[in-house]
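Single chain ahead, written as structure tokens, the form predicted alone.
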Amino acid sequence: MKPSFAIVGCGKVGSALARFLTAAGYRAAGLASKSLSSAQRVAEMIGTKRFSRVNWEVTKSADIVFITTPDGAIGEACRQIAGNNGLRERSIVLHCSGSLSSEILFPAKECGASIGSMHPLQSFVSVEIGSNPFQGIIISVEGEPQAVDAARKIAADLGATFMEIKTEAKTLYHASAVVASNYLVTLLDLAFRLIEPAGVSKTDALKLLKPLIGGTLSNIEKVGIPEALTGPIERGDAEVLERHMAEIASKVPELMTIYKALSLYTIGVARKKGTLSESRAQMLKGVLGK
């Protein structure tokens, strides 16, 4: 038989762990979310009328407490589950971090718990839930041993591959994720915004540059990095690079920061290819004022 589970925090992602534990065979303990209305919501989607807006009235019986909160609120609820007799003997308690390490649990250890986090890399878009999220996903997991058995075991019923990280390097890790998909975001942006003035919409630049990106993601998973890193800078073409930076400068100013940052970083991972010659790199620092 299944662990039983709990989840306080009936957002987005307690919402998707709630189906689709259930639905790979694990038994509600119960819902606690600060909006009542967020736990009946989720409660009913699952199929259980245990729901309250009282946190440890749904942690007491579960063999595995899910906090699923907001980051700023995760430690005051383990506190408050933990200060008031929440959690059973020997029980597992998860938070979905990705930029807190299990440390924050450490009242729920102090009650015998065993402590983990589990985070699953993958953006939950809304409580609106269609196929399942975590299939095929990365969930990274740091914590006590037993927490995270636990965690692998659920990583693997859910359809995700587990992969465990070094608790003190929880913060990093999470760098390394806003880096790979919010700033993707940011990269594209800059990218839309220098092609604007060659005519292409926005629409249209997704549409022009997907290919490239696809190509250039393709080449990265096949020969990694920098392997993959094509371009002047890899070529050390100081010329082109002055043409950039003087169309930036005459139509796009406020974008040269952003640019020199990216072209000055860009030249390390050049370096690390081995294409590019430490004069050649010299050459480079120099049309960026370094």
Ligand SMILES: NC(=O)c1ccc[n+]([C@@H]2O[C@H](COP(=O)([O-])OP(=O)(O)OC[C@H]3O[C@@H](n4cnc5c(N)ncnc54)[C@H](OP(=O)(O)O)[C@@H]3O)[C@@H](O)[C@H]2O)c1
Contents of the next structure:
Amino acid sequence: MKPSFAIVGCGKVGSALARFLTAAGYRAAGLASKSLSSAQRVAEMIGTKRFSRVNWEVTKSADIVFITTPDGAIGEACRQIAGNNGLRERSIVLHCSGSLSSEILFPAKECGASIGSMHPLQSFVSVEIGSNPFQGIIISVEGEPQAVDAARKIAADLGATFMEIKTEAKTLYHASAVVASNYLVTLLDLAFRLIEPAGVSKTDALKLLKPLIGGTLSNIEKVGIPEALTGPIERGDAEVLERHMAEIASKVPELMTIYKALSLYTIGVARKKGTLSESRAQMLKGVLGK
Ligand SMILES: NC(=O)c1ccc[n+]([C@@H]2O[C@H](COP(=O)([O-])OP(=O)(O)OC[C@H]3O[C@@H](n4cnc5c(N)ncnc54)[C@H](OP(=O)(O)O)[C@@H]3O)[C@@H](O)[C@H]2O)c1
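Return the structure block for the form predicted in complex with the named molecule; the form predicted alone was the one displayed.
The complete assembly is shown below, putting the previous chain first.
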């Protein structure tokens, strides 16, 4: 028989977990949320009458407790549950934050629970659920052995791939996800602004640059980094860099700092590829004022 679960925080992630854990045969011990209406909505969705505004009422009988409140409320919610005898013996307590480690669940550990974090690498945009958002994604997990074991089974039952990470590496792991996802948006905003003076609108810019972006991603998949790097820095072409910088200085000077920072980082990538000699690298750094 699959374990029972409680959800504390019936928002986007909590709703999806409730729905697809139930579909996978896990039994709902109860659902709690700050607003009763949120808990009730999820309870109706999965067909249970066990919902409450009081977190520790629903966690008491659960084998696995998911604290899926916003990150800032996880610690306090856990303290309250632990302080009100809201955990059964040898229960598992997990949260789903990407940036926080399991250590924030320490009050539950003091009550004898096994603690862990289970971060789905997915963007959940609504409490309205269509297809299974866990299907085929990575769920990264860290924490105590029993919690990690439980999360491994949950990931498999949700159709996701399990990946274990070190507790002390959690913050940098999350920084990596932010760079790969959020800063990709930032990088393309920068590209769009540089192409705008050429009379290309944002909509056209995406159409224009998309094949280039797709090709680069595909090259990274095929040959990896640094081999996928091309362009003036990889070729050691100082003149091109100088021309870029002169135009940026005259047309969009506010973008110079980020252009230089990205160029400097790229010199390091080109050195790793081996196509850029040390003397050429120094020349490019000189152009960048470093
Ligand atoms: N959204 C994503 O794309 C995503 C992806 C990966 C991981 N995560 C992580 O998943 C967790 C939940 O994120 P989310 O996006 O699902 O947030 P959300 O949609 O804002 O849901 C959070 C829910 O918790 C309830 N809540 C707030 N404080 C509470 C408390 N003290 N006790 C009980 N319930 C409380 C909220 O209030 P009401 O009861 O008023 O509705 C809301 O329903 C976070 O740790 C987040 O970092 C999110």
